[in-house]
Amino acid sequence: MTASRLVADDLCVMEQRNGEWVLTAAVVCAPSRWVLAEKLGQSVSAIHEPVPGYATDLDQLVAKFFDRLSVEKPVWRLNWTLVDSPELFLWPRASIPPRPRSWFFRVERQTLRRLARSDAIVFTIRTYVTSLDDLLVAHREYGANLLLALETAPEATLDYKGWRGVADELRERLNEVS
């Protein structure tokens, strides 16, 4: 609890149990459409079960990555999505409205580090949100890359993320901004 008061990031502790990495402790203030109480005590595989392709494409890679993470070399990564709200705390919902009034670009800066004494892994998440319109004005070049990502996303990902039709909206906005 003290650590969560000293940093702005969400904190998750993963421990290896019965050959699987399990979420054993956490303070999460900015979840993206999930509930901590439902994830606590679950394996990384179970936590990511709803994610399209995770079980077939990423599960074993993530497990190996966690196994090989060393105390001396913490790592970081970025994760992004488009959401229909600027709120940091996003409750789960059955679906995203088909045409939200606004879209927001949400980025998570995640770090992973193994703890020397316990061998647990601390996973931190720092969330940033900006409106898609502000992003396109400030960084026009991101629009084309984002459009490509939306147009090439697998169908299951479009459904999971609620991105159906977003590529068309983005194309219209890019034309307006140019």
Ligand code: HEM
Second form
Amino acid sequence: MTASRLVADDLCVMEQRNGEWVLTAAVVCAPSRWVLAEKLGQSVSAIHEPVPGYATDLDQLVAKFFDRLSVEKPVWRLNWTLVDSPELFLWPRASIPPRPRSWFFRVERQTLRRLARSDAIVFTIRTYVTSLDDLLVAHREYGANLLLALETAPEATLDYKGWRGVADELRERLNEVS
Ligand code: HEM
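Can you give me the structure for the form predicted in complex with the named molecule, which would complement the form predicted alone we have just seen?
Full assembly next; the chain just shown is listed first.
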């Protein structure tokens, strides 16, 4: 709790239990449509159960990566998505909303580090949100890449991310700002 008040990042502590990495403690102020209470006590594999392709493409890599993570070499990664709200705290969506006119580019800067004394792993998440319109004005070149990602995403990913219809909106915006 004290640590979480010292940094703006969300903090998750992972510990090894029966050969699996399990979420044992966390302070998460900016969940991206997930509920912390449902993930506490779960293994990394179980936490990612709703993520399309995770079990087949990422699960084993992440498990190995966690086992090999060293105290000396913390790592970072980025995760991005487009969401229909600028709020940092996002509840899971109960039903498919009407198509919003505003989209927001949401980026999580995540870090992973092993703690020397406890051997636990701390996973940090710092969330940044900017409106898609502002992003396209500042970085016009991102538009085509985003559109490609949306157009080539598998069907399951479109549903998981809530991206149905976003490609059409983005195409319209790109025409407007060009
Ligand atoms: C290198 C390590 C990790 C990788 C590669 C990874 C990868 C991913 C990916 C691809 C997603 C889907 C996000 C999206 O499409 O927007 C996701 C979601 C998520 N990740 Fe991770 N993740 C990692 C570590 C962790 C850890 C340590 C936690 C511990 C709390 C965690 C918690 C979550 C949660 C709660 C979700 C949302 C799941 C849901 O929708 O219910 N991830 N992760």
